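Shown next as structure tokens: one chain only, the form predicted in complex with the partner chain.
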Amino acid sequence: MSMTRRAFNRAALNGTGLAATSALTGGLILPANAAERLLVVQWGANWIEVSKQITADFNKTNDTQIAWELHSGGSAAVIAKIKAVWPNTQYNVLSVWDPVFRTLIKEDWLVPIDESIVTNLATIPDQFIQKNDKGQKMTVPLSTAGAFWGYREDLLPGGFDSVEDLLRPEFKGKLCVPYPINLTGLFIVSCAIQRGGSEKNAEPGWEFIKELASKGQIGEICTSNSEYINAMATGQYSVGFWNNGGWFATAKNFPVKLKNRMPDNKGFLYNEGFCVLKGSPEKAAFEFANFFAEPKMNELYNINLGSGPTQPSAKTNPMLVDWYYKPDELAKYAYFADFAYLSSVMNEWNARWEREIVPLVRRG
């Protein structure tokens, strides 16, 4: 076969100009196929640990790149941010409980989730799925938690029964409490249900605050996980009331009895897990939050948080056997606050706070 300069030519610049054509086409310049970027917002301490960890296994097989920030104090402090600038909020994905679900979900700030891209919320339960009016699915949920009394056992052997104990005076500043904001009020909850009240009739426990913070049993009122871990690992406090991240943190290098199946009270039960901010790049966030979602990586992350997975299959740590109520024992121990209902009082609370129990504990 003979080929003539001229051809060779023709050829020659055919071939760069397929080749430039598909390089192109192939994603080199083109800014759709560049990698995306998420801002993603979760908790301090083992949250953000294991989520970097789950991060690197996400990213061997998806490019998207990951920023992370932490929430500063209570995850509801992240709404004022998003309020401030929305609809220009940098941040994509957020890592919230039920009450800023809530919220986020009231206030129209977020994406449905697209179940053809987060296959894994098929196996997740339906009742811990947080939905809008429409009945569309707005959240991923990864966690189980919830939030309980406890104390430390090497710091006080015998314990306590009741939370009534806590009045009597071996108990003098030895209580670390959540900040009422915290927890959306449900330290003031439990307080109520100890007096026979709940949420919607929160004076029984305010008036039991009042006795404890009077008496000067309330030892340190905390703001965030960091602050509760630290305060209950340097030994300065024996008793609280906190989430199972904060218990379970200390329960990792101290003996820790969680009194969650009192006769008298109740554990409380809600979900953490990721949504997704609108404006954001959806597809890269769906992805990322079903890797979380998978039951692999759901057991792995609920395993270093210390709460009880979402999907069935995967396993909780044996640490937490008896953290959480078998299905026959939740009616008898645990509670479901409204959250709804309890995120419309945080602001009265708050200032019923700083009006009537800083005074007394101020006093000692």
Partner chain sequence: MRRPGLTAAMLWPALIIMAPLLLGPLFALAQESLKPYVGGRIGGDDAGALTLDNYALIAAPEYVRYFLDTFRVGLISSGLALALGFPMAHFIVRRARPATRRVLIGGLVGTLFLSLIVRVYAISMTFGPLGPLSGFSRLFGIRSNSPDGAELMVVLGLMNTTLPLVALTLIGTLQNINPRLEEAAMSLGAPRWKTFFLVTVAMSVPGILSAGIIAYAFCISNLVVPMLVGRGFILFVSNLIYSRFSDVANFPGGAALSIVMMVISVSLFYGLLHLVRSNWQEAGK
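Output the form predicted alone next; the form predicted in complex with the partner chain has already been displayed.
Just the single chain follows, nothing else.
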């Protein structure tokens, strides 16, 4: 006998069947008489810790019961899990970032946000919100994250004013950069912008990267946050292009300066937040998302993540006060890449990197 999505969800969250495992409920057996139940997918570590803290406050005034599943192998992995069983997935609310949002929207799996319930969406900058082809708002952004150029001030007291400066002899072997697949190709986009291009006109970026590589400026190519953090800790590399998480970890141990307000380049912003899958108890899901988007909760959520809040009135971690932008700075300094396009060219860019850039780095 087949089971409907709602029946599966209730059975699972009551501790009978698949979701009785600790992977879904953390060992929590939820009460059978709960008004509504949501299964929320979230990252581990600091994300799940603060989410449980906020949920405890949420449950002081709302009896919706929340169970959690943690992302495994990156947030994009949840797409395959959903596709395999759609429309009978047990998930209700997903915490993911912009490239994954774009895929979910393309698959038409999401419910448009009901702004009569998610009232806190009104004060979040419109640039942060992902929309479908009809212009409907599909996400509730909770964190602003980004990829930026920067350097260790203790190793490079004079800094640099432009990415063009990194071609100078004193930067030989000092750059730490990502493979294209990391940061969804934003390093290549940054180099393209430096020479008048963009993600859809990336050739100027490839030419600039070839210059850097042939001169021996690229000292390390990293494939993960841990590799980047470890590389920047060695003292061998003074300049990097990486995400806020890697910079945040580095800044805990060394003085760091982000170059996110250069006149001839940009800081690359993207957002992490909630979306609601079709077939979910929508009112409960939207109330849950709205609570996280309230300014005080938004501040609490981000303070230890190395991310910026999406609510303009929420305070940013003092360590990050200059990392992100005020609403009136977004047009001048921030860049919101077309992640749908970048995803479509990623395999091609990875192959080209191996073919054209890696040999130059080895020779340099």
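Residue numbers count along the first chain shown, from 1. Since this is a predicted model, take the numbers as computed values, not measurements.
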Next item on the list: State whether the rigid part containing N265 also contains T144, for the motion between the two forms.
Entry: no
